[in-house]
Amino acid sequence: MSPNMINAPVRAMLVLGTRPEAIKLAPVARAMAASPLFEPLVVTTGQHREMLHQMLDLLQVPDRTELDVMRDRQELSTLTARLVDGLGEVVRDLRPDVVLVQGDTTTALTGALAAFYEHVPVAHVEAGLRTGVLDNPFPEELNRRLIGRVARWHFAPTPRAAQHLAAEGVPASEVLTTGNTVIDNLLWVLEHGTGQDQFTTTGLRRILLTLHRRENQGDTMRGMGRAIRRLADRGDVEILLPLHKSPAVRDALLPELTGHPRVRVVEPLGYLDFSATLAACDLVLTDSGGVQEEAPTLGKPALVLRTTTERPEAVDAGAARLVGTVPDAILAATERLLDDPAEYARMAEAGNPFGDGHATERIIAQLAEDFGADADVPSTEAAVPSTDQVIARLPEGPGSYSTA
């Protein structure tokens, strides 16, 4: 796995453009900034510009270089070309020793390509996730497979992800099972941050809804909106939807959900408020990958509104259920959880298969070793509480949430 040995500090370029990438790379950036062995060079592409900058400050992500490549409703091909060009120029300017990309976004793919073209080794955080269906999710499944062909380090979040890489012929010496950094960051935020949950009522079951995936947009998402409206008609739930900025998402959901007294549609939440809202809800309906990982940490059953998932570990553990996108199936699965206390308890108590809050330590320790650093890597998460400790501190009802 080792590249040519160099003198510390290692110049590590971390490429991120979306909110999930920022959340999952923030603990790596913080740990590198605190270590004499690394010089983190954070580059943002602005895929989620409006959601990103304040959150990066709150998460204590160090100074960063920003690209300006986003255009309203631009095609994936245009975005990809602009990102490869812009990131290639940044790599040539910063001359990093390694480029870290996270997950499966267009930013991650183009960051890996730009590094490869400039002969800089690539480390892939959250490597090895697969659905087995090339265009679902689109384009993420293709992105993660292509990054896997470029990367020199594959930091797999779970043993299953590592097995996918082995099946594709990636040498075992290039794969390290680390856990998922999203857990590191969530536990850090709940320990250090103060957020305000956005539920407003008492005595109702609180459902957090997130929808945004490209493959769900259009008629499928409109049908989901109708299912949610029928769910709200029960009268015993409050549904909170932080609405994604995507015009396609808004066009699909707003006509179906606007005006219902038990559906609150709000602008996208900052990460601290979202974490507090997740902690305060009773259950989650989502098509988000990151939320599938975070919800089990807090004992929140997650119904996954997709036909495939690259995170089957949560389903296998019983913490999540893949319910698909058909309105009647969504409604039936949600009502089963609401009406069956034993079923709800089984999911809430299933546990989290995605990590222990120490993925970051494993990642930077491996990089330090392979770059020939001769100093011990300090524990970066010594103050992070366990999942059980975090759950024990969750609020009993809606309101301000803080563990500080």
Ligand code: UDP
Second form
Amino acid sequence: MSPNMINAPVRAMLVLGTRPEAIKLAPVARAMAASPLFEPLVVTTGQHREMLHQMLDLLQVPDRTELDVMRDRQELSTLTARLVDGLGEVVRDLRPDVVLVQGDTTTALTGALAAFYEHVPVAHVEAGLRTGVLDNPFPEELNRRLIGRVARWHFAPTPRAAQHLAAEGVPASEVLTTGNTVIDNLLWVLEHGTGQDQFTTTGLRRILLTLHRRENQGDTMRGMGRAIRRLADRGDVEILLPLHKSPAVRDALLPELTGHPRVRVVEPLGYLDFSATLAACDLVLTDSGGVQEEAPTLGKPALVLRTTTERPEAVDAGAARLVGTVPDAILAATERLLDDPAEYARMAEAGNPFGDGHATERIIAQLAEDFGADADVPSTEAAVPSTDQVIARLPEGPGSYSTA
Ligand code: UD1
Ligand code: UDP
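Starting from the form predicted alone above, please write out the structure of the form predicted together with the ligand.
Okay, now the whole complex, with that chain kicking things off.
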């Protein structure tokens, strides 16, 4: 499938349904809205509800098409069916020139399918991530492989992601290494927004924790919760957990973590507060994809509480460690980082391998060129500080973070 050459603006449908998709497509929506070459058509599926809504201001696009598919404890099969059905209708209605999907969620997979069924070409943002294990993460590894079969443009965040696509036979002409748009957004937010970090104590080591992956829910996640509680028993840490809305995550973690004086469980944070909290923490324990990318950007060591990662670049750079999900291993790795200043410094100074904050420009310049629109896409360079500048401005202690 090759795109039709058209006169600008290119009508680009951006499909997003979960928190990370909103965060990672926000810079694309903002750049398209500011460009005469594009008309962004934002479609929110509502796969997430509160956690999506609290991110939508980042897009700065007021008019959206909204579906409302979320159900309590939704099953993947019914969610998928509702999304293909709803998104098919939206594509027929909007008749976009291109559909952009991001990452590996059910929204992304069904957005790609719905576009394909209507003969609309698909652009995949954050293409080529792989663990090599089909059911880990579940179901995201399958989703991204399937989107890779459908997409016409593969915007790979790193050279390694581009290599995965080449190894699967995707023509080089369809792959562009761009960096990850999460970095564009983080740097933009730290430059333009103000947030309040959510730690409440001074003098303790501050640990930011996020957990949600489906493959760990149940006993594994309960064990992770117990490990965190033992960690908090050390007495010299404050652990902050902005808790994912998923009832399965809450069922696993709340019984283990409620009531400990040094574990603070809060509702999911808006992006401004979350990024301020990340900037103010000492280290991160996470199973999140996005947080694995953001932590090294801010010089925060990340311990990845999973058995696989599709983001080995941070591990290779020394900024992250893949710790697994076994309680003793989680405890040992965290204590080592807390007690060994040299190890801590090595990780904190390893740097960010996920991009320079200009992924969005590369993405929309490529689309503009391929649609025959004027390829002179305005640079956002002046608006985005470098990672070094951002790290240099991080606060020394708790408090609000603002560069304004
Ligand atoms: C989804 C993505 C995952 C991504 C994560 C980001 C899939 C298959 N998984 O996982 O790749 O890392 O989002 O957080 O697409 N819920 C609410 N309110 C919300 C959001 C969720 O109540 O705002 C509850 C719903 O009951 C829902 C459950 O959380 O049933 C799980 O949400 P779902 O989108 O199915 O999966 P996630 O685990 O969030
Ligand atoms: N995040 C947020 N508030 C929170 C927790 C996370 O804004 O309370 C952001 C975080 O900065 C990152 C993204 O959400 O950009 C990650 O989302 P999540 O972990 O849900 O999904 P994943 O990245 O694993 O797909």
